[in-house]
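One chain follows as C-alpha cells, the form predicted alone.
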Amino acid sequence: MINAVGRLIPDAIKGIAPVRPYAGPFAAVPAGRTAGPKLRANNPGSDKLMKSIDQAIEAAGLRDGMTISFHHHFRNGDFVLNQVVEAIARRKITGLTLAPSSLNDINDAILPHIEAGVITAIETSGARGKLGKLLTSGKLAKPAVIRSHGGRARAIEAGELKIDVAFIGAPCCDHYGNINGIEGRSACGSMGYAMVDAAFADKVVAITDNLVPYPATPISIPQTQVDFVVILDSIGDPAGIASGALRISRNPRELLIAEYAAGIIEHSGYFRNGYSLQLGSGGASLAAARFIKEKMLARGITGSFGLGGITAPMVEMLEQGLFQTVFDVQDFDVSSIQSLKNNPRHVEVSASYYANPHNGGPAVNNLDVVILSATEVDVDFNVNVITDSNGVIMGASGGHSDTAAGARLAIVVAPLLRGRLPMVIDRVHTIVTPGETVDVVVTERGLAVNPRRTDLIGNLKGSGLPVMSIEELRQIAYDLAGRPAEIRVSDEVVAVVEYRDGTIIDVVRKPL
C-alpha cells in the first residue's frame, strides 16, 4: 500500500494488526469507547507496602507474555526500569513487551535481558545508542512500534496498548500510593507521561526512595490508581534527571538559526497578545527563547501559555509575566522542577491532555507557535527525527508530530549540514512528521516556507529574512557537501512508525 505521504507500507507486518496506512493528519476518525483498567478493591486495613520489587512482581501477577510500562521523566538518571527488568529476569519470566514512554542511554543495561528473551517486543517513543541499534537489528520477535507522546496516550486509552503492569518511579509517595514528582532527592517534576499508565494499567506498582507520612501532597497520581508500593534506597541519579541549566547555545550557527526563528514569529501574524508557544530543549530552540523574550518586552506582548517539556527560559518568561500559564508534561532542569513546585500558574498535565488527538481536545490544538528540531528534512517538508544517516534508530518521536499538527505555526530548525552531511535532502529516510503540518524550515543559510502557507509567505515579505525555496536550500546543501548516497536496506521491517492517530506513516527496514 502507498500511504498519503508516498511511503510503501506492506499489506501485512509480522505482529502488527491491523495495518492501517496513514491517510492524512486528521483523516482517522475515532470510534468506540475509552478502555479502562480491571476493577479492583482494597479493603480497610490492607497493606500496599511490599518488601521488594520481587514481592511486588509476584503480587501483581506478572507472567510470561505480558506488557510492562515505565515513564522516562528520570531521563539518564533512571534506576527504576533497569532494576525492575533485572528482578523480572531473576524470576525467569520471559516474552514480555516493554512499553516505556521513552528509552535513554542508561537503559542499555537491559540489553542482556533482551538477548535472553525476557523482553521480546518494544513499543516506545524512541531509543538511542545500543538500544537503538538493537531495535534496528531485527532481533525482536516483532517490529518495534514507535509512537509520539500523544499517540502513545491515545493507544493506551483506546486499548491498543494494553498495559498489564505499570512500574512508576515515584520521587515522593506515601504508604497508600499517592505520588508527586516535586519532592525528594529524585525529584523529576511533572509526572505527565506516567499519569496515563497509572490510569489504565491493570496493576500499578509505585517505586519510591522517599516514603512520606500519609497523605503525600500535592497529588499527581492518586492512591486510587496504585496497587503496591516498594521502597528502594535510590530510584534515580539527580545529576541525570535534571541539569542545573540546559545549555544556551553560543554556537554562531545555532544563534543565527535562533534569530531567524524569532524573526519569523515576529512577522508571522501570530505574534500578538494572547499567543501561545512551545520551545524545544535543543541549543537553537533555547537560544530562540532569548530573542523572543526581547521582542515581547520591546512590543509589550503578553502570551497566554507556554507548553510541553519545560526549561528555564520558559520559566523565566512565566515569572516575568510574559506568559500567564505554563502547561508542563515534563521538566528538563532544576529551575522548572522548582517552578512547578512553587508557582500555581505552572500547571502539571498528562500526556493525554497535552497531545492525544482522540479526546475532547488536547492542549496542542490551542498552540500558536512551536519550534521543533530535525534530523533531516526533505523538499516536501517531511521531517525525520528517528533514524540516523545510516538508517539506524537514534532518536525519539516525542511530541514532534503532535505539536506540528496542532500548532498554527510549526517551525523546524536544523543546521544545513551536520559534519559533511546535508540535512535538507530530496527524501528523508524515515518520515515522522508529515510535511503538510510543517510551515517553515530554518537553517543558518536561509529559510523556506511551505508553499501551502501563502499567507505566511506574504507576511514575511519585507521582513529582511533570507526567504528562499526549499529546493534552493537543498541545492546549497548539495553544492557544499554533495548528494548523499541512498541508504541500502532489506525488505525486513524492524520498526513501524505510527502517526499520532495510530495509522502507519512509515516503516524502518533493516539496513544492509
Contents of the next structure:
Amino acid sequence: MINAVGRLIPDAIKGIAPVRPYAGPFAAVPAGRTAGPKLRANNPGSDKLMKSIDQAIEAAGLRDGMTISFHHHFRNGDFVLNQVVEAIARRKITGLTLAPSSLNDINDAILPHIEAGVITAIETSGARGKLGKLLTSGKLAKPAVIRSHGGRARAIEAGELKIDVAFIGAPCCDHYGNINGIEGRSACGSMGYAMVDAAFADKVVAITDNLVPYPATPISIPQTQVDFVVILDSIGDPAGIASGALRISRNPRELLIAEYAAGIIEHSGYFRNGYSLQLGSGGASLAAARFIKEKMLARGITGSFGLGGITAPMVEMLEQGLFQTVFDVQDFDVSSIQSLKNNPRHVEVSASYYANPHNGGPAVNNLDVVILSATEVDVDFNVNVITDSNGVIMGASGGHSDTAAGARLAIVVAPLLRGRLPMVIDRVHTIVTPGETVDVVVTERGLAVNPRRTDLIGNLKGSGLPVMSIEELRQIAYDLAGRPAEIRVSDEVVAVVEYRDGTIIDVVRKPL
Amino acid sequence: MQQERLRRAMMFMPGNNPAMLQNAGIYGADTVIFDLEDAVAISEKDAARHLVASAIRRLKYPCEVAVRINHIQTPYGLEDLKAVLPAQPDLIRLPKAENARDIRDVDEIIAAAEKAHGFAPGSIKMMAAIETAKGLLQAYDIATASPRMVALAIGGEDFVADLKTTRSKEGTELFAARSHLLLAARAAGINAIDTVFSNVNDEETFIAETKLIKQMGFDGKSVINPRQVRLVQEIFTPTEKEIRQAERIIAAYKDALEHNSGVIALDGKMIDTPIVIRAERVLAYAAAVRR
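I would like to compare: after the form predicted alone, may I see the structure of the form predicted together with its partner chain?
Full assembly next; the chain just shown is listed first.
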C-alpha cells in the first residue's frame, strides 16, 4: 500500500503486526487504555540490593524471548548496556528484543552477542557505525523498529513496546531505588527517557556506581518503580556522557546558516514575548543561539520556555532571564547538568511529557519554534535523518518528527552540499519527518518556505533573507554537484520507521 | 559609474581549494579575490590557476570576482594571466606593485586577451597592492598608469617588513603609508583598500583597525575570513541618522536644482558639492546593505 507521503509499504512485514500506514501527522486516533506493569509487592524488610548484574537478571526472571530496555543518557560514555548484555550472554539467554531509547558507537561492543543470537530484534531511535550497518544488514530476526522519542514513549504507554526488564543506569541511587541523574561521577542530568521505562516495565533494575544513604533526593525515578539495585565500580565515562565547555562553531558556512535561521525566527511573526524555543544539538543549530540571543536582547523579548535536549546556550539564556523556564528531557553538557541541579526554573521532564502524541498533551504542542538538522531534505520538505547516501542507517530519529509536528515553526537547517552530494534532492531515501510538518529549509545558499505556509512567506517578504523555492535550492545543488543517482535497494525490509503515532511512514530496504 | 562600485570587504580565497572556491560567493563579500600568489605553494600554482579559471567560468558569483596573480616579473604571473583572462574575471589584482611599467605591462596583456576573446575593451579592471616603500613613493603613478585601475591596496605585512618594523595593534607604523596611499588613490579618483588583519580570532583589534581606516577615508578592507566580512560591512554601514540626514541633503539639493536657487541651505548650514557627494555616498552604502 502507498501511505500518505507516497511511500510503498508492504501489506505484510515479518514481525510487524498490524502494519498501519501513515495517514497524516494527526490522523491516528488512539483507542483503549494505557498499559502498565504487572502488580508487585515489596514487603517491609525486603532487600533490593543485588550482589551483581547476574543476580539481578536472575531475580528479575529474565528469560529467552523477552524485551529489555536501557536509556541513552550516558551517550558515548555508557558502560551499562554493554555490561548487562555481556552478563545476559553468559547466562545463555537468547532471542531477546533490545529496546534502548537510542544506541551509541560505544554499544558496538554488543555486536558479537547479536551475531550469536542473544539479541534477535532491536527497537530504538537509531544507530550509527557498526550497529547501524548491522540494522541495515537484515541479520536480525525481524526488521528493526525505529521510533522517535515521543513515539517510543507512546508505544510503551500503549503497550505496543512491552518492556519485561528495564536496566537503568543511575548516577545517584539509594538502596531502595530512588534515582536522580544530577549527582555522582556519572551524572547525566535529566533522566527523561528512563522515566517512561521505569514506570511501565514489569521489572526495573537500577545500576549505580554511586550508592548514597537513603533517601536519595531529589527523586527523578521513585523507589515505587524500582525492584532491584546493583552497584558497579563504574557505570559510565564522564567524558563520554557530557561534553565540557561547548565550543560554538567557527565554521563560516554553519554560522551563515545559523544567521539565516535566526533571521527567519525574527521575522516569522512568532518572535514576541512569551515565545518558546527548542535548539537542535547540531553545529548550525547551536550557533543560531548566539544570533537569537542578540536579537532577543536588542528587541527586549523574553520567552516562556526552552525545550529539548539542553545545551549550554539554552542554559545561558535561562540564566540571563531570556527564558522563564527550561523543560529538560536530556542534557548534553556539564553546564546543563549543573543548571538542572541548581536552578529551580530548570525542570526535568519525561519523554512522554516532552513529546508523546497520545497523552493529555506533550510539551512540543506548546512549542513556537524548533531548529532541526537534517541529513537530506526533498522538494516536498520531507526529511531524512536516518539513512546515509548508501542507504545505510547512520542516524537517529530522536525528537525530530515530534518537535516538527508540535512546533508552529519548524526550521530545518542543512548544508546544501556535503562533500560532492546535494542535500536538497527530488526524493529523500527515507522519510522520518513528513514535509507537511516542516516549515522552512535553510541552507548556506538560501532558504525555502513550505508553500503551505503562505502566512510565513508573507512575513519573510522584505526581511532581506535569501528566500527562494525549494526547487531552486535543489537546482543550485544539482548545478554544482549533479543529480545524485538513486540508491538501489532490494525488496527486503530491514527496518520500519514508525511515525510518532505508531503508523509506518517509511521502511528501510536492504541496499544492493 | 564603475568606480562607485562598493568594495567594503574584499575577501581572499586560496585558489587551490575547490570547496572554498565553490562557497566563495555565499558570504556577502563585495569582492572575492581568488589568490594565486602567497596562499598557493609553487607546486600548486598550475593547478590553482586552472581551478580558478574553471570556477569563474562555471560558477555564478553574486559579487565582483578578482584574481590575485603572481607578480608579472616572476615566472608565474604571465601564466596566471594566460589561464584566467579567458574566463573574464572582473578584476586582476597585481601584488607588490613598484612602478607604472608593471601596470602598463599587465594592461597590455589584458587588452590583447579582451580582443582575442571578444570581451568589451576595458571590461577587465585592475588594482594594485603597494607592499614596499619604493612602491609607495610611486603610488600616484601606479594608480594612474592605466584607465583599468580601480583601486590601490596596501599590503601591510610586507610593507612593515620593508620598513624594518613590526605590526602593532594601534597601527602606528602604517600611519604614513596609509595616509600616502589614500592621497594617491583619491588624487587618481580610485578606491583605497586597507590591508588584511590576519588574527581572525582577535575581533576586537580587527574592529578597532577597521574603524580607524574608515575614519581615515578608506573605501574598504581586504579580509581573509568570511567572519570578517560582516564586521567590516557593519562598520561601513551608515547609521539610520546618517541615512536620514543624507536623504534630506539630497532632497534639498534636488529641490534647489529644480528651483534654480543659487545657495542651498539645510538647518542653517550651506550645502555645497562635497556635502552632496558625501550624502550620495552614504546612500550608496545604505543601498548596498539593503541588498
